Amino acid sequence: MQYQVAFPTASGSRAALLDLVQMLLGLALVVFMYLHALFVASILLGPQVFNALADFFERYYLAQVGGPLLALVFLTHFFMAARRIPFSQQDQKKVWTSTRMLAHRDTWLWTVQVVTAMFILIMGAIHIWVVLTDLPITADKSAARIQTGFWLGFYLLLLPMVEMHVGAGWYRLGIKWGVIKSSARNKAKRAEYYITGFFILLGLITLARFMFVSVS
């Protein structure tokens, strides 16, 4: 009997090579969205740290830079990612009846991904511009903007979005690169779950310390 050995074709690899750039992308984002809330919440401290901690930012270039490379690799990973995105209507409905039908939570995951992800490309492309085009950034900027206009509302639908599609995101990243491992997901939901909702909590004690920060 002879067995012929199946090699990788280029397409495998292609798909292989951009699943492993997506991931490195999400993993990067990932580290830089709870820095970045831990940096706004900053604010509870008072707007002279917040100031402090701009203003640092401001004189290494880090924002000048470090935005405009965010955005690029924002729009890159959510590219990448769109590769599995259904979206016509008749995959979006197979998936909904797949979905409901395996009744999986990590299934379920996948979904809060793509439904999240759909707003966070509108919305975070929206928080990225209007901050990159009104440097400094400063605490009275901030705290103007929230005070006024929708942008509370803004973001009090943006915040848990984020932070459900990064939960979610680093959780399946580690399933499927076999970091977490069988015997530990359990402890890697609570986990998830623990972490997804200490970042919402400070968001929303951030942002209603921004409401009381007085504007000059």
Ligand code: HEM
Given for the second form:
Amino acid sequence: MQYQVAFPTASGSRAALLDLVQMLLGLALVVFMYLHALFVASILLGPQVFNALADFFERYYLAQVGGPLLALVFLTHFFMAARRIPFSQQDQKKVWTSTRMLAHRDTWLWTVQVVTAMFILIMGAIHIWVVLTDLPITADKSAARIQTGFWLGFYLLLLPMVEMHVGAGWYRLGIKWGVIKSSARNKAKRAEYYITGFFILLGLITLARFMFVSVS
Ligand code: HEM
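Mind sharing the form predicted together with the ligand? What's above is the form predicted on its own.
Once more the chain from above appears, this time first in line as the rest of the complex follows.
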């Protein structure tokens, strides 16, 4: 039997560098999305608290500069991850067949990530555009938006997609980069389910609260 030895090549090290950058951008987005959920949930402490927080972000240009920067990271992350997304019908069929054949939880997670990514790309881009072209952010404006049926439905779909994507994202990164050891896989998976469940519940309570903010 003949063995082939693969030596690191220029294209191999480029791929590794791209992987590292993709991991860092992904991690930054995970942190952003969890913080974003907590900031939006400040409406639970009252519209004044939400407005004060939004005001703080705008006074220090965190919304005006950070927002477009975040949009750039968001799009770059997608285009880098797209290297691995099967776009042709033929490739999609192959992935679907092998995923079902393997029946392996972490392989299913990858499929969850690819499917949710498609929704998030389009819906996230629309959301960022709508919010950033209507600054300043106020509880009044956000509530008025959420109280129109379309946006409530929009967020009810985007919320679980984002939380599943983010949860599966950090779990898979942890496995890939060896932070989560094989022996801790089940424990980490359980933690991921709890954290994802917590943020979906928090998001739902936040949306419900917005429905009761009286719009002036
Ligand atoms: C600069 C970036 C962003 C800003 C300033 C921002 C701001 C906001 C604001 C003000 C709300 C309250 C609802 C509204 O006003 O319409 C909201 C809700 C929401 N945002 Fe963002 N957002 C940003 C990025 C994102 C991204 C990248 C995603 C996901 C792809 C996202 C997902 C959501 C979801 C799911 C809700 C509903 C929240 C809930 O139920 O707690 N946002 N965002």
